[in-house]
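In the block that follows, a single chain appears as structure tokens, in the form predicted alone.
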Amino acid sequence: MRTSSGSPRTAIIGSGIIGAALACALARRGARVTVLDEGIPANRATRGSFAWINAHRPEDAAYFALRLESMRLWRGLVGEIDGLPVRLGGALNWEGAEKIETLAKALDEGGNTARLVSRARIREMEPALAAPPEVAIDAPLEGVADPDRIAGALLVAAAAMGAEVRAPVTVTGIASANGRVTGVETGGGPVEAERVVVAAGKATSALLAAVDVPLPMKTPLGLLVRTAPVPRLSQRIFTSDELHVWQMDDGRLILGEDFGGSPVASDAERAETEERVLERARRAFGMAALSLDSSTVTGRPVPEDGYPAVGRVPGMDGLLVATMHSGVTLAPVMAREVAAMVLDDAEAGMLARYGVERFGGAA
């Protein structure tokens, strides 16, 4: 696809699920738009991430429907895009045990179908558990994205649309005069731009506060591991209270005490929650014989409340924001609303009330 001369020139920083996901909507459209990061390109945040699709906090109604939008959106991204390493298989959730009905109740109100499941259609339908819950919670339209491959896959995408990839290139500052931006400074010269996305999730802070902006954000560390590979066990994902689990198309094994990860202090403990980790998965597939392949630590991209900082950044035109936790599921409804906002100028609409203004600075 061709560029559009008449489109803005869009520099994003920071290549994981977000940036990705944004340089493809906007290649999408025509746009001219060139991707910096200062490694390998998505290669950190997204790589660690448990990489789960849903739509949960329905007790949030305006947040569940930005998630349910997501979901939706990632269904025709698989049709869209040949190969996209996304499996939208299912999942079955029984952590909570004594919230389950109500839990079940609201997701399937809420649009993110969901029924309750007894033990004997849990053994049905997945008969490598080896104890089965009572009942959980069945949520066919959930799914995963593949974290070493999706944030590239999109890139690939998007440089097939027209996009540039600049990597690895050191991002030193946002350019600006007058109040607006003018682009990117880098250590390998200036990048001319009239709208620069700022995605680059935990350094996204550090990137605001030389524009003073304030982003205070949580990076909280979480420690996943992956066993070595193993026969097919199952297409779903499993989450309990003690262990949330998804099978890779490799074989591999993602593990987690939850989605997040654990949190580890030192090499000792990181080895001690690796064999615990470990262990409660043996038990959970009858003793399976899983052995450790790798693990990552990661910090992840959490605004302080907890919720998505995305928009523009108020006092200075041009300049956006887009940085979360959750960031593999609301990728897609992120980049559509983002892209919208460069190159129509649209209003906020449905990402308004998760503005970069609400922690205050420049008004």
Ligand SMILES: Cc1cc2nc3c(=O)[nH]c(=O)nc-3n(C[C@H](O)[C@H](O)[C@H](O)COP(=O)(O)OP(=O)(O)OC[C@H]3O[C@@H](n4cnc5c(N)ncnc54)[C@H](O)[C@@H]3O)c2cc1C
The other form holds:
Amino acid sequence: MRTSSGSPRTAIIGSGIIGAALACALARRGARVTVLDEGIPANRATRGSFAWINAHRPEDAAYFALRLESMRLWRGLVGEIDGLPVRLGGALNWEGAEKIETLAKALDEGGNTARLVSRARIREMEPALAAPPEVAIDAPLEGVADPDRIAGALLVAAAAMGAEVRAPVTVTGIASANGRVTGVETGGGPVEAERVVVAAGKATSALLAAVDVPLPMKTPLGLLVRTAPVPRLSQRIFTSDELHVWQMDDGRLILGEDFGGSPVASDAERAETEERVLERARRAFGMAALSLDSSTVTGRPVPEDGYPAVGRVPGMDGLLVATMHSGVTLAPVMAREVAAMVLDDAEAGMLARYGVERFGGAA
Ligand SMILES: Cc1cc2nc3c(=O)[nH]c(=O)nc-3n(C[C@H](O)[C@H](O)[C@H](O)COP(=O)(O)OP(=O)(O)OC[C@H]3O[C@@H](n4cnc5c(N)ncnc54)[C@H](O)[C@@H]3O)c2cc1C
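Rather than the form predicted alone that you just supplied, could I have the structure of the form predicted in complex with the ligand?
Full assembly next; the chain just shown is listed first.
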């Protein structure tokens, strides 16, 4: 079941950053690929992401190496795709003062070229910070992607290389015969494919459940605030115990509190959280006039154990999955590796430990 070009017809469910990056990787290699997306912006984690491209957690060497490799690939993509909304301007991090020295050393030894910088040096690097910390980790290889534009930009690049993008199209099921995938069912009829990759973010779990594949996921909510535009403060990203912040190209600051769940159970709680985060940013930059532009509250697609769920789905030939948190960081490496599985029947390689089989289900 191969096309005349020799590569399998591939359908990707989802055009967030993971589906879009994969479409690019497949199209670049001449594959015939169709991306299907239901097109509801609020359902898209990529749009509500803080979008920091980073490698932390050096205690897990393999996962750390995966993130580093993806950062390296981002650098390549920036050179390759004109106007890609990714800025690798570095990060300054001063979370957890008690562990900062150990972390800087481990990051550096692991290959993230991080170093400790003193307050005096931070003042020189970042004059807009009103009260720089005593010490911070400077990670110059890290950066950000514009969450509003990155998936779209990758899709445009994929389409220019021959990928077909269909939206809004809701995939209602995965079609199969004799243990082999044959395509997907959509509201507008079936779409035939020899490979199907489920890259549907937090909806991935339900799509797989319908073919009896368990993928337990949690979706903690994250609130991010965008301020009204202000003059350029920095090209870097800053992360401290109380605030995560970077400045978008149009001058808006994008602010978050932490990577756990944000308190937003009611409108009042949401407004309180917005105001608290804004106030922290006002203090950080000594800018009393910082005001709210908008905020987003978005569920993070996180497989139960916190690691990506990616690779072939056992029990159904031709079905693959790619969903994860840190998808902004990990998209290029996931795209490259999954494309190799689709086109070269490659082994899972560096993704071997992230297969869905770890959650049980058909062998
Ligand atoms: C608040 C927050 C902060 C974050 N911060 C960071 C960070 O700093 N760094 C980082 O690397 N990551 C971060 N993440 C995680 C990152 O944003 C996600 O891992 C990534 O965006 C996931 O991309 P995706 O393409 O898998 O999913 P999504 O962007 O959710 O895209 C999935 C797509 O699938 C489509 N879809 C779903 N079901 C169907 C269906 N049945 N038919 C058709 N289409 C369908 C949806 O419409 C959607 O467009 C953060 C996430 C959040 C929410």
